[in-house]
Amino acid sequence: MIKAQDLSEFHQTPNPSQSRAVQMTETVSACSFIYTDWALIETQFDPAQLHHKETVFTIGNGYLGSRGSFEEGYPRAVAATLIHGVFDDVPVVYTELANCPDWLPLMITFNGERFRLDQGEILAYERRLDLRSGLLSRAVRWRSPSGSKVDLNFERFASLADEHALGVRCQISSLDFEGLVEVQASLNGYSENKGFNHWEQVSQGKADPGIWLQVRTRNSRIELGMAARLTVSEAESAIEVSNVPGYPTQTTTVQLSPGQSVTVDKVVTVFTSRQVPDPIQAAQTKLAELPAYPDLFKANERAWEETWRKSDVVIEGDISAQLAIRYNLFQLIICAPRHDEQVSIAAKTLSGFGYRGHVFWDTEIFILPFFIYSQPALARNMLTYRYHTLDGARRKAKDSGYKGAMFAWESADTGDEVTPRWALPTDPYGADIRIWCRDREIHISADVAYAIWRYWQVTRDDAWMRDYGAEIILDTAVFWISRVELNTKDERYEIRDVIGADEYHEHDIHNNAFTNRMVQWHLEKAILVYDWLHAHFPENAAQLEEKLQLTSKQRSRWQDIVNNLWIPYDSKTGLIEQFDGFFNLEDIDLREYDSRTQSMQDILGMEGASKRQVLKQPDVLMLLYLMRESQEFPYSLETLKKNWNYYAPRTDITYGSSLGPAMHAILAADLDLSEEAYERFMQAAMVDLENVRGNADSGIHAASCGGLWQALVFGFGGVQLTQDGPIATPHLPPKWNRLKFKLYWRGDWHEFDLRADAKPPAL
């Protein structure tokens, strides 16, 4: 581990970003970080944490995301820039987001000695992510192998004001160095997805100003155009262009003496053929139009200020929680498509290669609520993505022998199922592992309907429901007619051979309570939408009936299923059985495994876990949360208490799924289990910052980010939605003095300012 020395002298060297630094009165140090209420600060460089920190320091702007790799490079670094919708075919897993050309490279040499953190000596080091403005900066005091000392101050941002504009700045200051400094600013066209290069080179060249690079994906044939210009200030210097194939470069050389500084700015533009017919021309035109780096950054700051005005959450009394919530929301905001309704947020955002950029139910159930209540236009974009992928959902239903639309468990650009059928075993001599969720985890169709209904209830966006949402809800309701089964013996409808929210149990699972109740709820709402469309937009209703071949007979069938779909609920005990026969499985006491560092499935094996009453993540409890908002069956506080007491101790909350802790925090707050609620909240809050699960290197846990916001608002804030608007009954943790946030509800903004010593209603 490389530790920073005292930074007091180090910061006497002017930093071009210092005037923008937020001054804090309180800080907390954790996991080699310092937390302030708006900044995440890394105080030492540890090569062993290289990939984790690359994820943590991801920046983006809703169009692309770039991992926090170093501008100068580092051995075994996983540099990646992922752009929404830029998918390309790959063996086994169908398709994945292609790692785009790297826009960051700055190679700096001092009298021929190349600056890198694995060479020379680090005398002082600090890396800072300013959440208020999306600026990532790094300050290094470095002694070269020959003994010269210099300060380097880097910063970068992806403009939230103009999603096609990116900026990199480096100020180089000599302490005792005398000689030539050479800076090479490049575009790297050879980026790979862990050994697989999706790009073929098309062309490159010199422009006025700068350089440009044109590439194309090998199979999907998406073209990308990138252009860059380098400017130098505080020194006289010429700029030359070299055209190494796939690596166009601008080079400048300056003479530096002790006490002197030079600043280089690299401004980059990027377009793909998903947005424009000629991306390289668009990139060059945009580059010529863009202002200088400082003005570009000011526009970015203004855009972030407007975004945080709606989305910020204030926590007083707990600096770690304050930084964590802003960090998690930042990571959601930078991957939310602002101008594209044909993409959505993937399980690992745009921050890593985990899950290949595929979209899961995480988006609708965990992530979208934050956007629905704070940035509804972005929520609308992501829901419209589901509309554009309906044909893929229809193909999946047809291929599976069903009618209507059946959403893919993993979705990419077309909506066709892209979940791999098989996974490779960890044992090189073991058999391949069949992935059943693509076939059996069908609750996602109801989850999408749930998010659409919530969006409609919050926004009253009747036009979107008429033109988009209704078709999704109704065609997926048609699917359920063909998927449910009639049990003539017991005179009830059932749904057999499924996987619920809990993925430790995937074989012979019938009548999963989560799935069945979500389907029942879905059909209840489909009937309401069907009737609403007929009452208010009869022409649209007629067109949709013809397109989907809907009749009043199907509406009656929906109602029959609603009335007779089996929900395994015992009114005497108040317990909901997770699925038929769950209570007959071997019980388990997780307290006997307190010293473990693995999931229960790793310890017991897949078959062993499936035979026991152990859960990967909340299933029945998740259902109770989703039904909580409207107090619908089977929710009641008494039912929650009984099922919490049964299922919470059996949930692998620490090493199971990252989706669980935030949900447990909400329900524990409902039950006034303050200590438990706070513990689970912080577990979710730190899943990436402190690499709680040891897998943050593959990307941000997006669902946990979204669940964390819900835990704050609906758990600790105790917000309930009524016809008169949202109201709050707060359950603040003991150390919190204040919780403040805004919610959008039916055309109005409601500000909640909840304090430990008073509980005022919404303003």
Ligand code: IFM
Contents of the next structure:
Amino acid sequence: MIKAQDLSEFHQTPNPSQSRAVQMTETVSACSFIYTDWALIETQFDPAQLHHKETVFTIGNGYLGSRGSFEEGYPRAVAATLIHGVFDDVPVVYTELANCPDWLPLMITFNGERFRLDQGEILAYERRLDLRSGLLSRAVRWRSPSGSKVDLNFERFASLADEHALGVRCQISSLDFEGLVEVQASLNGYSENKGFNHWEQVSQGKADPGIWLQVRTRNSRIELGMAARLTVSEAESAIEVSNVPGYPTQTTTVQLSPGQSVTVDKVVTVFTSRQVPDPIQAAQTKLAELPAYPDLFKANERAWEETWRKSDVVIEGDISAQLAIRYNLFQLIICAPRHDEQVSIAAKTLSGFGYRGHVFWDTEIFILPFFIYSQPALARNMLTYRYHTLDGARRKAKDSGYKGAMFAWESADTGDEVTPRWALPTDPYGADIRIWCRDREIHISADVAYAIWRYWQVTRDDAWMRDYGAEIILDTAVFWISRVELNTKDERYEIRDVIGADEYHEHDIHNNAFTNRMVQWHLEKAILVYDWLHAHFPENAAQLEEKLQLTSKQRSRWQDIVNNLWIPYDSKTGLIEQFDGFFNLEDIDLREYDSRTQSMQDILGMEGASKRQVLKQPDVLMLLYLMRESQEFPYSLETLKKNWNYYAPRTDITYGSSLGPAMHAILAADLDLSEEAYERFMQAAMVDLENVRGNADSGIHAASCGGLWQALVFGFGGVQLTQDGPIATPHLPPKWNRLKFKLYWRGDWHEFDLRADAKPPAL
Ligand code: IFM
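Shown: the form predicted alone; wanted: the form predicted together with this ligand:
Full complex below, order starting with the chain above.
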């Protein structure tokens, strides 16, 4: 067997990615990967890691995401292409992103023997994701069951320059094969969401040249049109079309002798009725206009270059961290809607079926900062999604007996609550499990307000604030008036029956510090926005007042709540109690569970964990992080130190939520706990690449990707925002020589080039 590193001779293809030599300055291998500065390279095919690697090799372009399944298929493969906003009804979880027709299939046979990785022999194998250009390629040297040796070089990309255009290429070279090679390029209309088929086949046919397929979701009635064109180079060959229902196919057959090669290109277009009234017509028109594969790729490459110019982060001295940060940012970039403000990034991006494409607070608190500071127009798209889903949030508030707008814990196309009420137990005799987040994890409304404020502070986009942001902040502030309760005995406002950021505690949780302070903060900002609107845009203020039935009475109520909302902070000890009574719960020493491989909730049971001082993810510490940016109450380094010492050892950081490690990395860096900061950072960095939680098969952990960027900039970079702009106080991990990134701030770009020795502030 040839080792992957020896495969250079293997890339003799007219592969666009080869025209630009990859700078392999340093490499590190892990999980059968080699990490270089810009490329993730898989060196072996391991069927046991099939689904994990399908997630890892997801590509996309902000419109769709396609998992890294193979063109030729594989038994038990979970191929998926998810398109933003293509939701359809489903039992229990209400709605989910429908797995769209598969644009990848390429079936290749050699004298009738079908190329498959589970047949014949793999003599050499390398799969490479080039993060710089979004190109996924695979080089396989294969011996067929009857003994013929061939090389196959596949590549694919989803164009970042034109989100409706996709490309697949395969160069087939014969080493000792003599005979007929048949290539079938298809569109597969039978994609399923793990056994559930959302599609009705509407029509299909022959394009000029090419094939097309038209399908419609069963309930939401979204139409999708896909068209494809196969071209063959380096060989003379006719192309035929066959129309198996739901599976239009173009087939070509060429004669190949040892030393000869043939290249097939499949370019694909896709539209849905969410963009155009006639998606199949749009797909065909675009296909007819589309350039050949190499030019399509070049335009894509240029678009990536432009994107990385704004978003790249350079780490020197640590190739794993360098690759990992670029990989995590790549995964965020490919799922960020570029031209659609009715959708947002889901917890598992467009890379898997986990959480069904639903959007959580993960987006506003963990993911958006990266976009706000590097591509604010994309952040604006996603915040505008919250504007368009306000009516759903209003229905949720009304249904729960409240006023204003109460955002859904899990949100999809309409903004109505889509968190399932029940989960089924794995034990067939166990009871169904009630999911309380939909009712109680209400901090989401303040989290959205927090992201809007941050966006506004960074961009000074007053027009957006006037037309969209203000309405969101004010109507959710109206909700809080109806949600808080007055405790007449203690003469204070309280918020009872919530779930905070830490989801191990769900019952009888009153006055969760995180929730209460976020609400108080939200109302402080609502007052500022209300006054700002009146001062600068009185007409808009009057319209909004009428629409939301706002009067100065509400403004006074907000102020009263701000003044009197209970925040369980003890100024003598500096400790913040996570919620009323948390300190009275049975304490736990997590060091006694050091050898565990499961979450503390798995070990103790739901009830057991809820009765102890053990956290699934940072809660008080999360609050301190969010208040740190503007140095607001209760943040101070001293308070952070005290609360870190209390809560960090009680947090199930490795097996609890994937949202935790990046946050701990930031705070540990603030506290100069460099070893801890680096360990947590790498835990977050590798969550999908190395499948550290064992669940990467269900999709990318998007919040962790976003948290990682924050850990770099705000943790290791130590960036603080001042009136004069961002200032860095670096705390680089010992092995890093350099950390370089850019931040957008009020119309300017601030470049930071932080060196281990000099550690200068912003340039
Ligand atoms: O939003 C998170 C939550 O904080 C922890 N459980 C998973 C959710 C989705 O990532």
